[in-house]
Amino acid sequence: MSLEINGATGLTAIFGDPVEHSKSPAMHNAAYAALKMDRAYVALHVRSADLAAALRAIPAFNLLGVNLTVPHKETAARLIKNLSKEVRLLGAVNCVINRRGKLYGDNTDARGLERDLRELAVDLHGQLAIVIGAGGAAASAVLACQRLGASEVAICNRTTDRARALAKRMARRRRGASKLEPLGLDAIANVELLKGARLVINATPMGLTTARFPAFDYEATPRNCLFYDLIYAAKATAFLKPAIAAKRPVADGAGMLVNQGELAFKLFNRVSPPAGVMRAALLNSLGRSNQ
């Protein structure tokens, strides 16, 4: 898809470090496109060192929204003054929105991964979910699955105090809400955790970073207990290929990068974007364009 920009057209923007790989550019792109708008979506390289100094630039050039991906999360949060209850809640900023000037921090990345959960028909009301990781993406996932309600949460990570600080806040902030657990990473391999689970989240670069997933028993799961991946990918992850292979149902993170790039785009814009055009959008530029 070719734009024209020129001096009229209003940017929006992803800071990150890498961006190269992101498919917002093509997401937003579309739905602009699709509306008729002069509106342009743009990746920019922001090193960590210059966060805060792009932020501050956003008035000066000024952007209507930006997005953030890693390594910016967090530090944002500390950085921005006008931050929403999700933000305060998570400790992540994944959306920045210039109003006349002025910074408002807000975080869409639970919602999209509830809404995605929610259209992949979950009920977590009285089941067990297992969250991997303790970083902002696993706090992300942790919530929805509150949201979801969820009578239990694992939350087993690498480092076990990191998994206990965050099963400590979250459970601060959501009084009454799921059972938090903090486990270690070897908790993937208990088969009496695995047989309770209704649903599974790698919420770590694992699989990424790494050609193999740590050791994990699929076949100990119930049958109908969804392995969820907040990685997306053009195939299947390391992390979901056993759970494929053990015929377990899975998703990746795609489904909740359209939602949360859905709730962005309004609050960039003001209005919503046209209904399957971002995920159509993403699933052609991942070359998964059938599905």
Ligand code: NAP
Contents of the next structure:
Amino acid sequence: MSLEINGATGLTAIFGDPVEHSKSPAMHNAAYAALKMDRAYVALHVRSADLAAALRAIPAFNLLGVNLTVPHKETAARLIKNLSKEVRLLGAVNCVINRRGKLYGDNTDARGLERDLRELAVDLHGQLAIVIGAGGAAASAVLACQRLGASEVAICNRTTDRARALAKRMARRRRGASKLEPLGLDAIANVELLKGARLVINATPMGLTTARFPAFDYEATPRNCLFYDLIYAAKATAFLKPAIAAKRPVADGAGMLVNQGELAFKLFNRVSPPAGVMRAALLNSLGRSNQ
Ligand code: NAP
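Show the form predicted together with the named molecule, please, the one above being the form predicted on its own.
Entire complex below, previous chain first.
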């Protein structure tokens, strides 16, 4: 695929630190190529100290829209004035849209995960979901579980106070009647809890930044319990490997990444990407093109 950039090319981007590893340019540029749009998506290395200046440069450079990744999502929610309801709830921005020079902050992570779980035929009505973690990604995971009708969401986190704070914040949501239960990380070894789980989401970097995932009794969960790791990789992650061995269904965060990217593409370009193009580009860049 060759992409010719000229004076008329519309630009979109991702800001992050680090950003070199990002798969978003591959996904968005594949969609531009498929639609024959004169647009390009670039990865820009923006340090925390430069985020405010970089955001101000979006209208200056006439960028159509920008994705934000680590460590900018939460800071941007404080810097941008016009925010979606979802950003106000999650406290994090992953999409900045340039509306005629005015910046608008949105977040497609929760909707991306929700769409992926729906594609995986997950129905949480009357069911327990377990979310491991209490950071920004966990907030999106809790919201997705609430929207999928979970009767209960257990939030298990190393720092229990953060789990409590997240449960309190997400309980303010008016719609949905999910009971939110803040717990410590030791709860993931609680067989009584695991026995009732329909879904277990890892929303921490454990297994990526640590050599292993903490002890978890996969066999204690029902046979149809889906194990979902927000981390995505070329191969099965440390969280998912034992779940596969225990013959439980598994999914990694590639599907969430594709779905949040498709939603962001529509926000930036006012047109949907062709079905399957961004997914194929992601799997190809992960070396998983045979899936
Ligand atoms: P974050 O805000 O830094 O949250 C980290 C969470 O993980 C916190 O709850 C933290 O617990 C916990 N944690 C970190 N290291 C730990 C350890 N060694 N042991 C136990 N708990 C640990 O990160 P985030 O932005 O929410 O992202 C979490 C993960 O989701 C990352 O791996 C990220 O790549 C992934 N993600 C994927 C997608 C996607 O599209 N697939 C989107 C967003 C994020 P404490 O509160 O105790 O510190």
